[in-house]
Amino acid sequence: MSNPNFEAPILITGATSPIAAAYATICAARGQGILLAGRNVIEVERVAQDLRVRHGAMISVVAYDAAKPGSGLTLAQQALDAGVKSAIAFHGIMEGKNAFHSMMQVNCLSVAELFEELLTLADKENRKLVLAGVSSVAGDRGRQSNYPYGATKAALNAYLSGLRNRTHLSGHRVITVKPGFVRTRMTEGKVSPTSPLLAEPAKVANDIDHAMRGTSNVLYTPWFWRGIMFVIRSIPEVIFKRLRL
């Protein structure tokens, strides 16, 4: 089912991984406006003028730092002139556990503060909003392997699903969005790229896609994330604690 929303400008952030450039040309190819948000500006115009030239796409480009709070403030003003009536948060990063706190901030803080304002913007010109945080498979159960950067997945995971909840009623659609393993820098040498649980960020984009245009609350990517979640979540913790994952 199309969405009628997706005739305005979408926001995209984080745009310079490869699965918001996968999907930013998805956006492109059906000739959305877009709005590219980014830290390094100069490699988000790289972006944007790549689309421009190959699908003759209107984009915008916008400074924003996800690790300096307030930042999302100035973008949700910036967003809603701009006409977005749809925003997806790509933005992330993983490190280890002396980064908790810059992780924190970046994965899920900075989020919520964009996405506050952004609905608080719209409400008050009764505009109705699709708003999209990708978060990750890892926010489903605590691993050793990386447990700091689960945390603030499963705080990003919270979030989302208690903004669904609180505007449900109101009209806007909040997704949340799980990615298993995606062919990107964050996977370099921690996965093995003959995995077959190793996607391919076009795939992960393409399944975006349809969530964002139809009526996903929460959404595993590659599909089969669904089912080995559900195993894992299903573990006893008296047997998890032992398990070397």
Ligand SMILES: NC(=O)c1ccc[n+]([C@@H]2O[C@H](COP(=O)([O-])OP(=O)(O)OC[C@H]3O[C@@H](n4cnc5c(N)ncnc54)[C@H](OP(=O)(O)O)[C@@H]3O)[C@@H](O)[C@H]2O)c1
Contents of the next structure:
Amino acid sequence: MSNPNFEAPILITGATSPIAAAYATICAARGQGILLAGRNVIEVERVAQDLRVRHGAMISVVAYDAAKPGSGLTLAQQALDAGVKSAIAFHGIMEGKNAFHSMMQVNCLSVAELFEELLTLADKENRKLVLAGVSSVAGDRGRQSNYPYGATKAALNAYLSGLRNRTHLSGHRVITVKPGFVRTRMTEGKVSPTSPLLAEPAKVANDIDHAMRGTSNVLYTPWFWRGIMFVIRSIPEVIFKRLRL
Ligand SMILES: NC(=O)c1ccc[n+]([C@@H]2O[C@H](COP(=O)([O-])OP(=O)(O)OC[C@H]3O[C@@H](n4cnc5c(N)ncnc54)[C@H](OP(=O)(O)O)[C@@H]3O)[C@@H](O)[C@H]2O)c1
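Alt. form predicted together with this ligand, vs. the form predicted alone above:
After this comes the whole thing, all chains and molecules, with the earlier chain placed first.
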């Protein structure tokens, strides 16, 4: 089924993430134009060049540093100028509690800044957008092993839920993506490479593509994380606080 949002170019941030690169490959393979954004322009350009060569795709590259407040305003203008009708924010960092402020900026505040500006600009032109934020199952419940990161993703979840509610009647779509463990730099040395819970970036990218083109509001990927997180959320706090998770 043809969907005008997926004939127009898409904005992809955090383009050097293996999940983002796998998703960009899916978009490029169907001939969709892409605006790839990232802080390391040389590496982002490498991803772009690979997509151009393999798929003959129209790929533009822009610098974007989510750690710098205000950079989302510039990126939103560049995206709308490029004719973008959908955007997905993959960028994110996972660090310890000493980096709580910078994690909140990169994982939540920057996404909010970018999406608010995209919607403001799109509304002026009566353009309808599909926006997706890549959050994490870690945002569903704080655990001692990574609660500062989890807290930033929980904030992102609440933000995206509110934005979905606010924009629903104006015809925009907002999607929350909650991956479990994915084989990337972020899980290297933290999750056993042979763990059956560790998903490949291409699998997660495929699920994201279905969600972007379908009607999902909240995507757990792979699918079994929806059940796992239902159980984790259901454990009473009096028991949960004793667990070593
Ligand atoms: N891997 C997992 O198990 C997992 C699970 C749940 C959710 N996630 C989420 O999935 C997303 C992608 O992560 P990943 O696993 O693919 O890890 P990754 O390889 O470390 O990718 C993170 C991406 O974020 C970008 N980034 C970091 N700080 C940035 C900044 N200040 N400005 C712009 N871009 C910045 C990185 O760019 P550089 O190349 O310049 O560093 C990179 O492109 C993240 O939001 C992460 O929280 C991952």
